[in-house]
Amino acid sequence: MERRKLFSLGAAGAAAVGTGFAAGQLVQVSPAVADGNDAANPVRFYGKHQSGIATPAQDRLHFTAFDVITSDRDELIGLLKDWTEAAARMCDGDFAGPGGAVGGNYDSPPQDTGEAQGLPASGLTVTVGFGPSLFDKDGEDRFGIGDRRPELLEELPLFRRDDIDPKISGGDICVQACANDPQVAVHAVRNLARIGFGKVSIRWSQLGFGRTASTSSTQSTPRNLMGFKDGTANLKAEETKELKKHLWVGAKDGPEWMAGGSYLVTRKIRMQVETWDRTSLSEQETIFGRDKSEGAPLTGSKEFDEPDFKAKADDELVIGTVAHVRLAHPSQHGGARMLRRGYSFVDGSDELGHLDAGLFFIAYQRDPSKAFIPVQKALADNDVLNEYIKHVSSGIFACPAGVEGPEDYWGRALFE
């Protein structure tokens, strides 16, 4: 049973649906997206590497960060099994299980939570990853896998002006759930959650909406909340030989179960978008090294233009030493490049009725011994930037190759 499909069975095509459900509960849907609108469309679930990473951006997110709860290894092996089968069939627009919201035994809890019914795939992707914690746990292996942990699984550092709260940090194992119909997204978290139920409960979750980053070259770049496109060097689908350079884990990088993963980096940062919006918009472009309005480096008119850290004017730098693009910028940095598909988020107000708003920065990458640790690093040391931003959560997780099959589950290499 499909979830988009339309329902217009009566009694007597109820009846024919299986023993236990009661004439009348299924109702008549409709898809709420028009067939051909690509953003309704599915992404392909199976593959070498896992979708919802070099995949292009969709609008919103529902993130979530899990703690096992069971000790039983079995238990954590048959719940990947559960999850890799309910995401697929959610990305492919269909309910988490085959009984759907309301075609199941009558007299048990259905088996999807039914607020997608309706609704297509909305380009869902759903993308796992296992944190340091889910290997080894104040000297204890989990799981016996403790010998198979990545040496590039370590949690992060902390940084200077970091201000991390450890409820909203870290994570046995990571979901990313993003699509462009946000009800999508939450009902895909929800449903792992639901099936988890007794052996994973949910540490700390964020909504995103409005990407912050372009992950291919038929995107154009979004703005931040602060009004400025940023990111503008990040890798993009289309560019196979970076991908593999800078994204995809190799065979010989660690662990053979990792090769085809990535490393997911996310960091919460905060905004005082109230102090951002009273400074004069000739320092926020100062701040940037960008013209806010076509997002080119202030050396030159495009936003594609390399930014030159070397020319001058009036016999000082156009764009500073402490100028967010030029402390980012890969030349600044070996080369080393990330994946990044951040996005916005606004969670209310704080008590001082400031918005709780930022960026939930998440970016993918081969090594972050080489990637994030060292650009976060010269960021929290120098960017000026830092008077209007604070990070207040962080997580890093391993996220293993692509499910090849319906036989295959994810982890099945860490496992087996």
The other form holds:
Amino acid sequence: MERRKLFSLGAAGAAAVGTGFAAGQLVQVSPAVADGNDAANPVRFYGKHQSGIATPAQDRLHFTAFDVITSDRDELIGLLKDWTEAAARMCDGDFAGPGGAVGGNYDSPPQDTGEAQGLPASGLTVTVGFGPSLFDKDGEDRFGIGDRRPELLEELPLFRRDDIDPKISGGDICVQACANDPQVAVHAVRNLARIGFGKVSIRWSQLGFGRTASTSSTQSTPRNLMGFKDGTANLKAEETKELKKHLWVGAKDGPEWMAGGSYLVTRKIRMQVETWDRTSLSEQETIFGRDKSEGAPLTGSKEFDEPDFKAKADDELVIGTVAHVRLAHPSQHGGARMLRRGYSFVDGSDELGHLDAGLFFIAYQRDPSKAFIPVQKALADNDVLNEYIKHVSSGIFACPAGVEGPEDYWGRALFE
Ligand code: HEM
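Can I have the other form now, the form predicted together with protoporphyrin IX containing FE, not the form predicted on its own?
First the chain shown before, then all remaining chains and molecules of the complex.
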């Protein structure tokens, strides 16, 4: 396949919008894209780290977990190569597919499903992760990689109040496609599923809208479906030192193939929005420990004021002992932080006429045993928010380092 030809469009596109990608640079988007307003600029696919993690969160999500149905190692490697090539092409805004405008050969199916033709790249990022079951499925090491499974890639423990549905949890490989146009995100997943026909099958998938986190200080903080600003104290792309400390797996952390990668935790959290909407404003604000309008901690007046967990009024702590921001705060967990990158979802309504709505929580971190797991344990045990939410799906994935260039592919170091 002529890779050069495939990527030429993207380079031209980049030049046209004046972004000029330098080798090794990770994020190449304008502030407008960062806030989800500029549909045209592509986000660079190649780099030291996968895009879609510390790159500015887009507005739409199509997350999919695949089960690998072949047990042929070479077939799996071949699929990862084909997927990488297709993802690089799509992230560059080339939606025509190899061979030009959707196929070109009338005797065989088109090489691209076609519904994104004519659309701009829309900030598309495609990020891949490997689940524990890729390394060990019911005691079977199907691909000869069992001894390369990271120690930290353990199925998550069951937390208090968990109501996890295994049918929408786990998976051998996950694909997170984010874009500012839902059609572009869905097209990306659909084409990877098409390419993977006979080798992988979709286990579950989730659509999301309205990013519930900002991952760059160029972005404004969005609101979640409870109406609160979400992402204020999140790890941000500009905090390079903090990203190194809390987000990216280090060269010495092990295993070697995970260096430059990150661990992804997903939780589908259903919200009882109807009950929440009948809860008083002061109760809502007490639950989070922040005010609803500005997003400021209850001890401050501006969104980015640091919360003062010692402050008292009338002898009572202003931010209570079970407020969400106190329970989740790094000071309670040995300084641990994570990069949240979740999305809202509304999957229609249930049989009672309630919105099937909530937060598809996504968090990346260097070490889930120090970040997500202890934080979620504290929240599951104490958070008053639990009266309004239910965790219904769970996943953990090891996302390898970025793809360095056209000759590289997702997970190469794992299979070498
Ligand atoms: C902070 C909402 C679940 C971890 C916040 C904030 C809101 C919020 C409004 C304050 C603004 C901000 O700093 O982002 C929610 C909702 C959830 C949920 C509605 C469920 C439906 C979780 C879960 C975790 C988590 C499952 C991790 C286990 C955090 C962290 C912070 C935070 C680490 C920042 C605390 C700080 O440093 O001040 N969340 N959250 N949240 N949340 Fe959640």
